[in-house]
Amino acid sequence: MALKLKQFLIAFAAAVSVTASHANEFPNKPVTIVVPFAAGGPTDTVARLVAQAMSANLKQTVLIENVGGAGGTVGAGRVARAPGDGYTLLLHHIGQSTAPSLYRKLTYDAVGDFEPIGLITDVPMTIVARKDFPAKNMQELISYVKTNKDKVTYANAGIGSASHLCGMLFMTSIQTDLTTVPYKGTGPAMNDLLGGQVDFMCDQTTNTTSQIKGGKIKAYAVTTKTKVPSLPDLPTLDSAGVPGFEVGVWHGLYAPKGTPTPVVDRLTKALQAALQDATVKQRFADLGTEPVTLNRATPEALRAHLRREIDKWAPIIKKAGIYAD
């Protein structure tokens, strides 16, 4: 009995030191994100802005992986699969809180399968609709798609994505069901709204800032309960037409599960200097959001808040009778 002791204590210290060495040397090649989302869209935005400044604070190239598909599932899964050794990451958004009560066939669990490492940024959305759509307000918009329901087209980046919920609330709320178009990510039907394909659809300010500013498509409102500093003419849905309605977009970042302590304190140790970037806090200004406070650029603050989310869409989506295979 001693000797097996022995030798499980000779073992374990062996593992202990094998960890806190591969941890010190961490990291010594190049690190991924995963943004499962295509190009070019909101997540993807943010995803590249924390890259580049946790590049700087790790001394190491971070490269950013698009896996659109699923509603962000493909590559929240691929990250699940992947080894916990802190060289492939998710970035996610609100989705990352949906998909257990979206998708009847999840292939992970979006709580057991991952380490947070940190919060990242809270992310208003807007209304927004083609250059050349009728209604010049919100109160317009909501009586023209009214009128016009058989008609009236609403893009989304797929379902489970931040577009479809803040459809299905304001579609929800108005009591008028729309066509929907779902897409692949959110780029592609920002490109579809710029060219007149679809007609309207609510996005992140940073898919839609550059565009409402540059006069490329339609502002009508925000959807937060406070109006958002980089576009100030814009009033909010709540007091736009809307009573109550309040839906915006949390990003995080997470590790594959099993990732060890060390690493995971390294990454958010890089994702908080990162957060704290001159240039990355004025381009989230820029982009109508900000960095989250460094208390919540942490695992235990993703973690918990993660759990919330879950909570508070799961009845939701379930009132909804939305779900996806």
Partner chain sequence: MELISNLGMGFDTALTLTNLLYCLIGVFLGTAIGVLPGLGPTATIAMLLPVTFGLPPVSALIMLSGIYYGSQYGGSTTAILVNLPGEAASVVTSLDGYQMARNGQAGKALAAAAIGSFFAGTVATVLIALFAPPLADIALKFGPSEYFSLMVLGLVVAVVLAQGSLLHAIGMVILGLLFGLIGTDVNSGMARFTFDLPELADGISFVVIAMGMFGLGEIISNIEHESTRSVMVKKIEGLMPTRNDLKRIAAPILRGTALGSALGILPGSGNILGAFAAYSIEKKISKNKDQFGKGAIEGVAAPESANNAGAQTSFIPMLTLGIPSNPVMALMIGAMILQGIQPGPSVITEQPALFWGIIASMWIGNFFLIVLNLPMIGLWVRMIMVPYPLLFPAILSFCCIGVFSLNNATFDIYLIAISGVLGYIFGKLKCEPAPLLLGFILGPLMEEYLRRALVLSRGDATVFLTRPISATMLALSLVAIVIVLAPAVRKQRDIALQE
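Please give the corresponding structure for the form predicted together with the partner chain, as opposed to the form predicted on its own shown earlier.
Coming up is the bare chain, nothing alongside it.
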């Protein structure tokens, strides 16, 4: 009897190893992308578009799991602790590079706990103001803000949000401290900008383009180094008074550390295919952005970019003396 059981076990193990070698081809089950923000937001939208196209390339379902909380650090932490098999991934934005400076008690290492897969997109931001704001162009806005710095108010979507980072960089660049009005997310901030309760803000094209085109708010400049095709009238901030200014809400895809290189390579290939997908390109254009060039949708490019961004934001955040915990 015991012998029979042993034989059975050996046969079973052999059978399993055969199937395993068959299934060596990654992926053999659905892949989950963790989005560390609520469903329906701009990062979630980017993730869902990319996931849809990636699943066509991987021939496996790519699921989105929204794990919101604490500025994206809850979701990122969960992926950091997930097994490094390529079935749990993280799609995070610029927050991945600012969290180490904003959170003193981070439960993970933003660089060491992840294997980068590739960059996805740089969503441009726009400087926008309430409809009846006096300044006619970016230069006027800067001089108006400087002379009325006790009166002008700047809205942002909360500590550590992209709009907060952009505002900090802007104030540092023009060397003027303004009254900052934090909101819980972009929606309420935009609501008060439309209602004329606050003066101006800097937010992603994802949120501002339709309001600008509808004539509900005034737009002054984009924050990227190049102009944005969907908003051709807007100059870059770099050319319109703040030389060297550049902020983009860049998005990257990560696997947990220890993910085997072939798996990472396969995922990179799927990501690159997704970024060339016609629907993805079209929807990204609707959002006022575009996929990164293929040479940036690589592990090396994301790793280098993450390091650079951490080094860029650390001194700015430190100087402002803010923490999110």
